[in-house]
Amino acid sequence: MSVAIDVDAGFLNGIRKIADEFAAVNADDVDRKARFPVEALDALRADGALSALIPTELGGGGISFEAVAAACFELGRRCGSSAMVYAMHQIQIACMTRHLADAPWFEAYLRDVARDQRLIASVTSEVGTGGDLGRSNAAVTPSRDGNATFEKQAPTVSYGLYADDLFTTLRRTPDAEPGDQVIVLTHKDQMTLEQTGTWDPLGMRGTSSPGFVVRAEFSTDQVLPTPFPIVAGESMVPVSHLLWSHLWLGIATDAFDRARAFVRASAKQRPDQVPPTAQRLSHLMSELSLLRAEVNSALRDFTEASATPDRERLSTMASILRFNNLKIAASEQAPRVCQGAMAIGGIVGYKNDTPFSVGRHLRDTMSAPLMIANERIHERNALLLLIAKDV
C-alpha cells in the first residue's frame, strides 16, 4: 500500500509542476486563439502521464484512479482546456483496461499508449441521434477483404486534430438497432476526417472540438469485445462525471482563490476594517465546500464499487442516478462559484487582464451543464425515478 501511495505521490507532483509551468503560463494565450494546449499537453506526454491508469503489467504507470482524478483537478486550477484534453484522454484508457477481456489486439494497443504516450480523442456524438450517447447511426460495415469500414458524421470531436487514434462508438452491425453499440479503436493512419465546422466557442476554447465526418478502414480486432453499454454503464459515464466533476471543482477553487486574493489585497488597503467583501467570500466558501463535498462523495462511492467483483452494481439504477445527479450539480455549481467570484472582484474580477480575472473560468464552467446535456439527463432520472424501488 504505501508503494502505491508513493507512486501516486510521486505522479501528482509531476502534475502539479505541468500545470504550474506550462498549463498555467499559457492559458490565458489558448484561450484568446483558440488553440490547442500543446505545451501541457508535450509535458504530460514527456512526464509518461498519458499512460497513467494503464497497469503497470502492460508499460503503464500502474497509477491509482483517485490519483487521475487529482491530477485533473490540478490540471483545471491552472488551465481548463488543458484539464478536459487529459480527462477525456483517460476516460477512453479506463473504458479500455476495465474492459479488455483478454482482447491481445488491445492489450498490444495499451502497451503502444504507454510506449509513445499516444493520445486518444472519442466520437461518440453523431448527427441524429439528438445527443443521446446509447444511440448509434454510423456502423459497422464488413468489407471485402476481411476487414471493416465506417463513415460517422459527429457534431464535435475533441482535439480530434491533435489525436493519434479515435475511439468510436458505432452499431454492431448494418443491421444492428440503434443501441446495440460498440466501439471501435482506430490509427490517424486508418481514417480521414472531413471537417465540417468551425469552432469558436465562448469557454473551453483550447479543446478544439469542431464538428467531422469520420472515415476509417480497420480489423475487426480493433473492435474493443465488450458490448458498449455495459462500458458505457460500468466505466465511460461515471468515470466521465467523476473526472469532469474533478476539474470543474479545479477551475472554481482557482476562481475562488483569486476571489480571496482580491479581498486580502483590499484588507491591507484597510488594516483597521474587515472588508464589505469579506463577508461574501465567506457565504462563497460554503458553495465551493457544497461542490467538494460532492465531487469527494461521489469518487468514494465508484472507487469502493470498483473495488468490487460485482462491479456491474456500478448499471445499476440507483448507481446510474448517483452519478447522473453528480454531472448535474457538479456542472451547476461550478458556474455558481465562479461568478460569486467575479461579483467579490467587481471589475477587477470582470477584466481580462488582472491578477483577479475569473471571465475564462466562468466561461469554462458555464459548458459543464452542455456536456451530455442536463435536460436529457434530467430526462433519463425522471424515468428511472418512476421504476426504481430503492435509490
Given for the second form:
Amino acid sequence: MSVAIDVDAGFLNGIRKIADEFAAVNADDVDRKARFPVEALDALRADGALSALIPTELGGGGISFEAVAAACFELGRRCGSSAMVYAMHQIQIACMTRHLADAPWFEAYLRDVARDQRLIASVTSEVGTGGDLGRSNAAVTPSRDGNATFEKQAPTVSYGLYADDLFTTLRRTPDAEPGDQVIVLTHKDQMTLEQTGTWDPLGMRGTSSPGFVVRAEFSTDQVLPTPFPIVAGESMVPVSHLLWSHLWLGIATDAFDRARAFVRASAKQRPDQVPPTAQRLSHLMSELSLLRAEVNSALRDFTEASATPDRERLSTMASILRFNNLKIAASEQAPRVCQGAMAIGGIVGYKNDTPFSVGRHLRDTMSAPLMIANERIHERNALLLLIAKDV
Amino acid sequence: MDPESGMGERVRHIILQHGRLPTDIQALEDHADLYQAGMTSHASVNLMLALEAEFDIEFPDAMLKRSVFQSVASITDALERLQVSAA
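Given the form predicted alone above, I would also like to look at the protein as it appears in the form predicted together with the partner chain.
Below is the whole assembly, all chains and molecules, this chain first.
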C-alpha cells in the first residue's frame, strides 16, 4: 500500500513539474495559434506518463486512477488543452485496461503503448447520429483477405493528426443495428485521414479537433472483445466525466488563484483597508468549493463502485445518473467560477496579457457544457428518472 | 425457469408492445440479445415501466441494469426472483 502511494506521489511530482515547465510556459501560444501543445505532450511522453494507467505487468506505470485524475487537475491548472489531450488519451487507456478480457492482441498493444508512449485519440462522434455515442452508422466490414475495413465520417477528432492510433466506435457488422457497437483500435499506418473542416474555436484551441473521414484496414484481432455498450457504461462515460471534471476544476482553480492574486495585490497597496473585491473573492471561494466537492465525491463513488464484483454498481441506472450529474454540475460550475474571477479582476482579468488574465480559462471551460451537450444528458436523465429508485 | 411458461409469453407480449424491435420478437430465442436485435436504451426504459405495471412490481436499483433486460430469459428470471421474494 505505501509503495503504491509512493509511486503515485512520484508520478504526481513529475506531472506538476511538466505542468509548470512545459504546459504553463506554452499555454498562451498554444491558445493564440490554436496549435497542438507539442511541448507538454513531448514532456509527458519522456516521463512515461502516457502509460501511467497501464498495469506494471504490461510494462505500464501502475498508477492509480485517483492519481491520474489528480494529474488532469494539475495540468488543467496550467493549460486546459494539454490537460484535455492527456485526459482523452487516458480515457482510451482505461477502456482497454478495464475491458481487456485477456485478449492477446490488446495485451501486446498496451505493452507497445508503454514502450513507445503511443498517443491514442478517439473517433466516437459521427455525422448523422445526432451526437449519440450509443449509435453508429459506420461498420466493421469484412474484406476479401479475412481482414476488415471501415469508413467513418467524424465531425470532430481531437488531436487526430497528432495521435499514433485511433480508437473508433463502429457497428459490429454491416447488418448490425445502430446500437450494436464494438470499438476498434487502429494504427496510423493502417489509416488515411481526410480532413473535412477547420479548427478555429472559442476555447480548448490546442486540442486541434477538426472533422475527418477516417478510412482503415485492420485485422479483426483489433476489435476489443467486450461489446462497446458495456465499455461505455462501465468505463468510457464515467471515466470521461471524471477526468474532464478534474481538468475543469483545475482551470477554475487557476482562475480563482489569479483573482486572489489580484485581490492581494490591491490589499498590499492599501494595507489599512480590506479591498471590496475581497468579499467577492469569498463568494467565489464558495462557488469553487461546491465544484471541488462534487468532483471529489464523484471520484470516491467511482472508485468504490469499480471495486464491486463485476463492477456491478457501475452498470445500474442510479450510477449512470450519478455520473451524468457530475458532468452537468461540473461543466456549468467551472465557467461560472471563471466568470466570477473575471468580475473580480475587472479589466486586468479581461485583458489577455496580464498576470490576472482569465480569458483563456473562461473560453476553455465554456466548451464543457458542449462536450456531450448537457441538454442531451438531461433528456437521458429525464427518462432514467422514470424508473430509477434511489438517486 | 421454464421457457414455455406463461410468464415468458407475457414478457414477449410486452416486448412486442414496448421494445420497438425492428425484428419479430417471436423469431428470437429466449436467450437472444434484445439490444443486439435493435432495442434502444430509450425503449428499454419503456419496457421496464411496462413490466412494472403488468406484474405490479418495482425493480430495485440493483436490478436496473442492462444485463437484466438483455433477453426474454433474463427478464423472466428477474421477475421470478422478485415474485419469489415478494411471496
